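Here you get one chain, nothing else, as structure tokens; it is the form predicted on its own.
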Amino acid sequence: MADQQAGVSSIEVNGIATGLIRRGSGRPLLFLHPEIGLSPSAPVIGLLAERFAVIAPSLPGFGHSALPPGFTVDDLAYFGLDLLDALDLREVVLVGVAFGGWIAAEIATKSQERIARLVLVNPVGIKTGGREERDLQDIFGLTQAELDAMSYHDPSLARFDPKEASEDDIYVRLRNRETAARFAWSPYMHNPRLASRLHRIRVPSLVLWGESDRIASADYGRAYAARIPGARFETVARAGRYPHLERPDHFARRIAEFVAANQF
């Protein structure tokens, strides 16, 4: 089944008709979205393939994939498992954005036989604070112009106007937002068991931080760092929680400087 995105081919995982976007070649770099999905024109696709062999699914649910009735973030991660056995990817470099952020540790905690390094972008999906504390803002409760502010360090970068776009883009921006509601409303943004296996994750570790993320605090990325072995923890200046989208030069350069500097 071809997908209606330009540029985004498709694959059954486990049933799953799954939005497949695969570019370059070299090391294999497992590209798992935020909650906004991703675009196949966003130019940190192409930074990323001068150097990796870029796998960036649209996880179930999100653009066009398909989403099996009561999927959960468990289901979730046994799905980007699945990915990992139907490509027979090896030695991996897993990288997740935000929500996809969430969902990399998950995988990371069940399985990493298939994984090699680990990049976590402004991760959700732990709580580091007490019962009565929040660790992040509610992005559901935010008007969308409220929420751009938080969420970019300029802005201006998330401008959409629905005039302007086509039929399926808006289809597609109001999908990734219910979907994303679905799998992070209760309980907000994150999994009570998941704080307590991230120790499990053994292999070389990145947490990347936008500095100008008001959604989550620099602070939330260092205990998440902290809770994970060995994890180096560094900011991302002039970014939110979209690195990858605002500075995509130096998104894509810091992950492959990582990698190169824990040779496989």
Second form
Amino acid sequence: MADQQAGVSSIEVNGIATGLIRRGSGRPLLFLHPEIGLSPSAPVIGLLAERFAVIAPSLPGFGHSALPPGFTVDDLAYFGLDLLDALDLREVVLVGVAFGGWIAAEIATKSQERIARLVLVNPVGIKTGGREERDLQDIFGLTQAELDAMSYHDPSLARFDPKEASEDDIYVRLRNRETAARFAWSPYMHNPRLASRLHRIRVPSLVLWGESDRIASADYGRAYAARIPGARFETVARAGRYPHLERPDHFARRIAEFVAANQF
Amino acid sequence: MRFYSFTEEPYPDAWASGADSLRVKLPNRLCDPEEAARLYHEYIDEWQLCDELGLDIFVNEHHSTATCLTASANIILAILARTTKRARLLALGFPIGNRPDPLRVAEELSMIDVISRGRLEMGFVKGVPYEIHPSNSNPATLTARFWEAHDLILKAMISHDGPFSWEGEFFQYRNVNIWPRPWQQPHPPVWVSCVSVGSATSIAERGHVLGTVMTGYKAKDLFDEYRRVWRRQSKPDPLPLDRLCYAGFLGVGETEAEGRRRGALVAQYLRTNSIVAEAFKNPPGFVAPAAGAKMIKQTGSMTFQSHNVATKEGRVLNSFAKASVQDLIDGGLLFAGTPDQVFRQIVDFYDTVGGFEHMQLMSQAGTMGCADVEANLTLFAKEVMPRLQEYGRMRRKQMGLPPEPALA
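Please supply the corresponding structure for the form predicted together with its partner chain (the preceding block corresponds to the form predicted on its own).
Now the complete complex, all chains and molecules, led by this one.
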């Protein structure tokens, strides 16, 4: 079971049983996983932990974390703030990838009291085009092979063989997909109110964009960054929408450099 | 026993397009409105014939598909409510978890019940996975939304003292007060369809009619679960057979060859039913993750097996597309041959699964034209149905059940 791995624990956040990875020391870094969740064995955790005290929860409904009835994206953002309170984290580097980038942006528009730096990686959550333009490919209307090809620079990284996987691994995979749909089915992958709230973000922000993401284009990422005051936009070569999996070294290094360049 | 004749109102001309998906994404330029009109009239005439032959009528609805032109069961039932005289009008059904406005569903169903003077059988369905994209309904919350819509519709039908309010998880109304109220009191009979034992439990707990289609002998597991819940609730034993319905496919002929030929035509439904692009077969959360993980671990494939029908002897029919007429008969899906053979096949199935009061029979599918459909319906109604009704009366008596109510 994944939960038995080193650095994996659980915590009650406002009554919600939450799976949590904690590793490393130094400045706290809260990592919010994408719609596919985060495996505790992902190399990126160790790489980030060389520089930061990494806190990576499984958001409610993902992994084995509980999901209260009627929970929404808004609730996920308040969950993030509750978690920061519960662990009394200060001057946090908040990092979110894809769906997790959406939640990180929602958190930052609500309160930056405990947040010092924001890093959004291939984030979703806003609508940039008109009503007859699809900003983001429908991840729920693609075959797994199509989805992998559009999400990864190297789709072979996404390989998943149910014959080798444990029943629990399959369960988590199905549950993550179900929970992503629960939160992001319609309006699809965005909160119509978020774009007009991004101006509230005052902390130094970096938007990283894996260039091979074909679910959303780099222009979408640029439009996102343009709405956050002073945000820097930067592409990542040879990575799709999950650069933390495809370029973990680069990912961890760029975050560390960004934090160092914007001294507290 | 009651027998409900069924067609999905297919548009077979488009099937020849060679498309990999007859559903969800097949462009409607392949639909010629003149041909669609001709088909609607033909299918309505066939249901009209059912009314005259003493058969009941069963409709359903699907969306964005050439397999089924009934995009609204209510529209067909509204026509039949006026034009037929005696047939029970069963919709199985209304995909109330996919409909944005269950209050409107309650109003329309009440109208149909009143116009038909109390002949509506009111079926609710969760729907098939490929209805998710056309309806845009969130698959992860579908079951909860289905039951909330169900509760609201029934409350709207049984409340007669002015408006009530509803502030639920999925639906909010400040003023529910439907006009007309339904003809049948307290409300038309409720049916729910299912293919899994877990769903059978929730249907049995509410005492609704359970209908199942394309499950073959697996229907016994569903019926047994209903009986188990019925006993657990300490209701009078045995379970009344009118709580159970099985849906099969029908081909009757003067000769065995003619019956099997008609059976093969009706089986076109089974062969085209699941021509659906892979991406729409498995919406997120449509199958609960724990149950899904168990299935995937067993099969070693991330694709769910939607149909896994076995014959009485336990031979598994993996694919309906490749199954022969004989396979489908062995699987308890198709009843085909002479009137006597069809009678004996249905009796055998009836006894194997423990009996049922209602039977839905798909008697038209695919390219089957009106001459074959009329002969299929007429032979069944005249040569098979009376014998089955007599058999049903005899079995009820043996089971210690009261006689069935007089037929309309």
